[in-house]
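Consider the single chain below, provided in structure tokens and representing the form predicted alone.
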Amino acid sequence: MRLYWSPVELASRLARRGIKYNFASGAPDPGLLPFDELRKSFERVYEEYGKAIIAYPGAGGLRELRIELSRYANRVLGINANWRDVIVTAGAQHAIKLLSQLLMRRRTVVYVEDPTFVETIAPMKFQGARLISVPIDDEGVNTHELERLVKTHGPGIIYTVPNCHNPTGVSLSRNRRKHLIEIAREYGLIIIEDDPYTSLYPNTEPALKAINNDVIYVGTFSKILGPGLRIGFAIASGELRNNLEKLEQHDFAASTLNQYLVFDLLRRGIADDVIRKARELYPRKLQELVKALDDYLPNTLMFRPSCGFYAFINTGVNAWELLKRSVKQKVVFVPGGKFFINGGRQNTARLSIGSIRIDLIREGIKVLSDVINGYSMTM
């Protein structure tokens, strides 16, 4: 299997070079991250747990954290999960990698939204899985097309980001959620739900896991408490849970110290405070991005985002060439071609509201518009 650099990583490297308008980063707004409370948590767990904070955490993750995560899942996500069914991982991508190792072999059929998040399908490709693209629109994945494809290619796994999709920002409609669950039951599909953003927005649709316990759920605290903590989790049951716990033990990738820190931030209500602030800020940032695109780059939005960090646009020109020019004007974004299962669509881009200040969004889109218009005139 040929390894390749993620376009998110390549674009993010450029963002470290004095970029003013960072539409590339998927990191959360730095103003929301609880730095001072993190220091307090370190002092608390240092005093309370001593040397245990640098010991092995135990297979499946720290018991205290797993209990708090089960409470969080119930309170914030509406998922009723026993703490034993919660497996701590080193971020959501680590959870996807472990699930890929457990569930996928060469030619395993995996249905994926097209476009989808490039970094989570990489380990599936590495396992040799056969990815089948399913079109997506403003109501999420087209479940009628999915059913047709399942009849053609047979049962397998569906990997989906039903809420606040990456990279399109759309959410699966209520009717399609119901249909997706019905398809899974009728044809024996395994659903892997990747859900980084639901907790950050008010009035989102419930997680698929809250509707059907057979769904394998993957969550993360990267967007709430900071990606550097590398704390994610999977919720599964039965034999899969047991095997996931055993496989996680192979690398103990999630730092014990970081697990204690997140445990303390959860039990003290700090994570809930961040979520409350995020639910006020991110909808405003996304609205600002969409309005700026409508004003300065009309008709470029390929999907109407409802939540999450992203908008996906048609640049009208080669996005990598455009990126080279926009960097000179201190604008960076992620070219969108690799988000498509079979590549192509080199004239697309993902724009993020995560890290950029809200007061810079409109100005940044105006600069990007000027770069695109200038590039188009030279072609």
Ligand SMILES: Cc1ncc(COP(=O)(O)O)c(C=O)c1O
Second form
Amino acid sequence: MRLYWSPVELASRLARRGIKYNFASGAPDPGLLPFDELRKSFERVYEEYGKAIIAYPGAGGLRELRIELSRYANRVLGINANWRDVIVTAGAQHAIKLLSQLLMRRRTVVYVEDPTFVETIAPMKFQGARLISVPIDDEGVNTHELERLVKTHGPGIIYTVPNCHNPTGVSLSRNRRKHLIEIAREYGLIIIEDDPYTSLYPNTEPALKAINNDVIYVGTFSKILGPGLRIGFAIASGELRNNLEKLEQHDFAASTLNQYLVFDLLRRGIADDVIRKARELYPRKLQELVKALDDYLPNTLMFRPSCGFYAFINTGVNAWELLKRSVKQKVVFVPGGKFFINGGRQNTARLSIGSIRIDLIREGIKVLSDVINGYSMTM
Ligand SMILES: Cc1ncc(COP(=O)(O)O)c(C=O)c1O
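Show the form predicted in complex with this ligand, please, the one above being the form predicted alone.
Zooming out: every chain and molecule, the one shown earlier first.
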């Protein structure tokens, strides 16, 4: 089994070198992270729970946090879940890895949006899963095509990011949501819903899990409270929930201290405060990006992003070569080829509005367009 560096990791490393316009990072806006409140939370849990904050976490996660998470799921995501069905993980990535280990074997059929998030499909590939690419457009994954593929390849699992997709920014339309649930029911498909961005935008479609309880839901606090906390969660029930807890014993990856911190940030309403501010800021950032692209790089957007952090463009030139040149002008992004199941498509790129300052977005796209135009002329 070969292991690969993710293009997100590679581009993010470049971003550490004095980069002004960081369109590569999937990290949240640093201005929104509740850094001072984190310190207060540390002091509070230190006083209140003493050495329990550095004890072993226990499989499934801290009870107090699981209860807060079930309230959060209900309040913010419209998902009704018993706290026992909420499993704390070390981020969404860890949840997906555990689910891959539990549900996927060599040749297990897994339907995935194409393009999809390269980092979460890596553990699926590692299990030897047979990934089947399903096209995605401005209305999200093409469920008619999915149904046709399921008839050919048989039942299995679908891994989907229905809201604010990474890397395309699209959301699944209401009709296709219904259709997806129907297909799952009719053909016995297991749905894994990966959902890091819904809470950051107002007026998003409800999670699939909110309309069908059979869906396995994966959430995260990376985009709300900080990705370095490594706290996410899965919502599942019955045998799968039990097995997720048992499998967590293999790594105990979610730090007890960080679970206490997130618990305190949730119970004090700090996470909700961040969400309120995020819902005001991120839509403006995304709009700024789309407008700048329309002005400086017209007709490059391959999908119309509706929410989340990302836009996916056709660069017209090899994106890795372009990246080398754009780094010199202090711009980074993630080349898009690896987001496609079978690679190829080297002339594409993912642009993120996550961590770049809003007032630098337009300027950054202008610089990128100059680099692209300069590169095209030398070819
Ligand atoms: C769709 C998707 N899934 C999973 C993750 C990983 O999140 P976490 O930091 O919680 O592991 C991300 C982060 O960018 C993402 O966009």
